[in-house]
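Encoded as structure tokens, the following chain is the form predicted alone, with no partner shown.
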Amino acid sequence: MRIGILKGNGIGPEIIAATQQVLSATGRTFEWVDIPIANEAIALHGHPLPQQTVDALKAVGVAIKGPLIVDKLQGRLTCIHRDGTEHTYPSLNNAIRRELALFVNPRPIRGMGTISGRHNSLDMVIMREITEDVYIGWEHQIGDIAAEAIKLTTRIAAERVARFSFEFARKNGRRRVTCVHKANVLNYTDGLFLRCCRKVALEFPDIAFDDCMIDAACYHVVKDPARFDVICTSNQYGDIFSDLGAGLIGSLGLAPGANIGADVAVFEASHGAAPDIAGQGIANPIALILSGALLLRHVGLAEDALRVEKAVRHIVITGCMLTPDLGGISTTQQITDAICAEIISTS
């Protein structure tokens, strides 16, 4: 199988080459393709992510990617097609995905033994829509006195992340899909949001179906972690709400995460690039191994991902070896060889 790797930054490559172990471990047979993206792709082809990168991409279907740093306050960037036309994105991880026609960003959240505290029973998936809303950068200059930023919601859209969450429900015995919104207030842009999973829900008469606004479903997360299952949302409030649920369950050092399109997945962590810890040996990898195991799941080897997710499972829960970010004293390395060795065990 062959799989592209794109190394990111700061923490990026540490994690990522953790992450190709333990695949490996599986016992499965994998062609890395190294695909540049970043400073990588503009020393190579004098852009961040230019067309060689994304052709790359689809044509390998699945890669795995390292975090990227976006800096605050700039990282806007014009991607020129081959036939001319170009596009201007609010960041590179935008571009990725609206580049590849990526429409939709599993996040799974799911509590890990004593790390998790009282929130250990949290078993959600975030499906967070990322073609639209106000993350698509629509935004301009009022002279100096304002700034505006369009919020944009399409049909279209709406309904092909609802689906996705019913279907996703449905194959993977979820009881419940529930769409976060703010429809009291955006009576037009999340309204049309909620009517959409609305209508789709009655094409799923075996999956319950509720609502909860944002702001509520913030609230109801801590206090009850049992209240969610499948959630269903849009761009902004999901990548909020998905760091929300990371921090309850002990760090977003344990959130995986994936861009789905019709063609081409891209699996990446939740987190950030880290630039403060590069080089130091103590990044946590496991929420790019566990992205890694949706890769595998989503590949159909849905085996070979159980065995992953197990044997991460088995060393945060026995915290017989943790990383900073969860309390231990643990190296990227140590924590990577005992989930390989314990996958390798189990085998």
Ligand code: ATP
The other form holds:
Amino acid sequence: MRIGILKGNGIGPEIIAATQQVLSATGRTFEWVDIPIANEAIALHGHPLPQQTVDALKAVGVAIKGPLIVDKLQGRLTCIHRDGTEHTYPSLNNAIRRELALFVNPRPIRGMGTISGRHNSLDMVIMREITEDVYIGWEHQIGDIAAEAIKLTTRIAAERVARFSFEFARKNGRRRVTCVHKANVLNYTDGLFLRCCRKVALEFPDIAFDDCMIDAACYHVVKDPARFDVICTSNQYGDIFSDLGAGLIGSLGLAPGANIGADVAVFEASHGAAPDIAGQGIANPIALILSGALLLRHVGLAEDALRVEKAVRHIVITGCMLTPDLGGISTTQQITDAICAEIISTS
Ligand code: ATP
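Give me the form predicted together with the ligand now, not the form predicted alone.
Zooming out: every chain and molecule, the one shown earlier first.
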């Protein structure tokens, strides 16, 4: 089986190597296809996301991606297509998603034993729409006195992410989908998103549906960890809410994710490139390892996915091997070796 590998930067190369080691410990043979991105792609093709990289991702169909350092204030990127058309995106991460027509970013947040304290029972999946909202990057300066941005919501994208959320709930034995929005203020954009979710909910009478304002959702998830099951939300709320969820269970280093489209899926941790700890060998690889498990499930290897997830939970919950973000002193390599040993010993 061929899996594309985008190493990324910051802690990316370290946690990518750990994830490859863990997936190989399942006993499956994978053909790793290195695909250049960011600085590697600039060196080879003169652009952080060249058409060669987009083509290679379409050819493999599934890939694991390390995080990318995003320049604050100057992340905009223009991709020029072979037919001469071009598109400007607000960041490289956004460009990857939209050049590949990836439309939903599932981010599971699941508590882990004592590490997650009173959020041990938190078990929700955030379905974040990733093609529109304020992250389309349509913003401009008005002289030097103001700047404005456009928030885009379309019926097609809102219904698509809603349908994906309900289908996911049905397939995975989940009981409730909650639309998270701010439709009391943003009557048109978030109002449309909410109305689309309500409409799609009618197609799934076996799954409960409700909605919650984003500010109230932040309050509820802190006070009552069991409140949410599957959350369907727009791009920016999903981005922020998932970091809150990761913090509640103990670390950004525990939160996996995926970017799913009709033909291509790219699996990545919820966190960023953590440049403050890059190269020190202490990054927590678990979020990306769990993203690798999501990839296995996506390609039909559910049993292998479960083995990886169980091994990770065993290592974290026993607390014998923890990276510094979880209060331990173990290195990336030590925790990776421990997870591999656990997978092999329980096979
Ligand atoms: P971005 O804007 O791309 O999300 P950021 O710098 O805002 O980047 P992160 O890179 O996710 O956010 O880092 C936030 C904090 O969490 C940093 O202190 C970082 O060291 C820590 N962190 C993130 N991921 C990990 C990880 N896998 N292991 C340990 N610490 C991490």
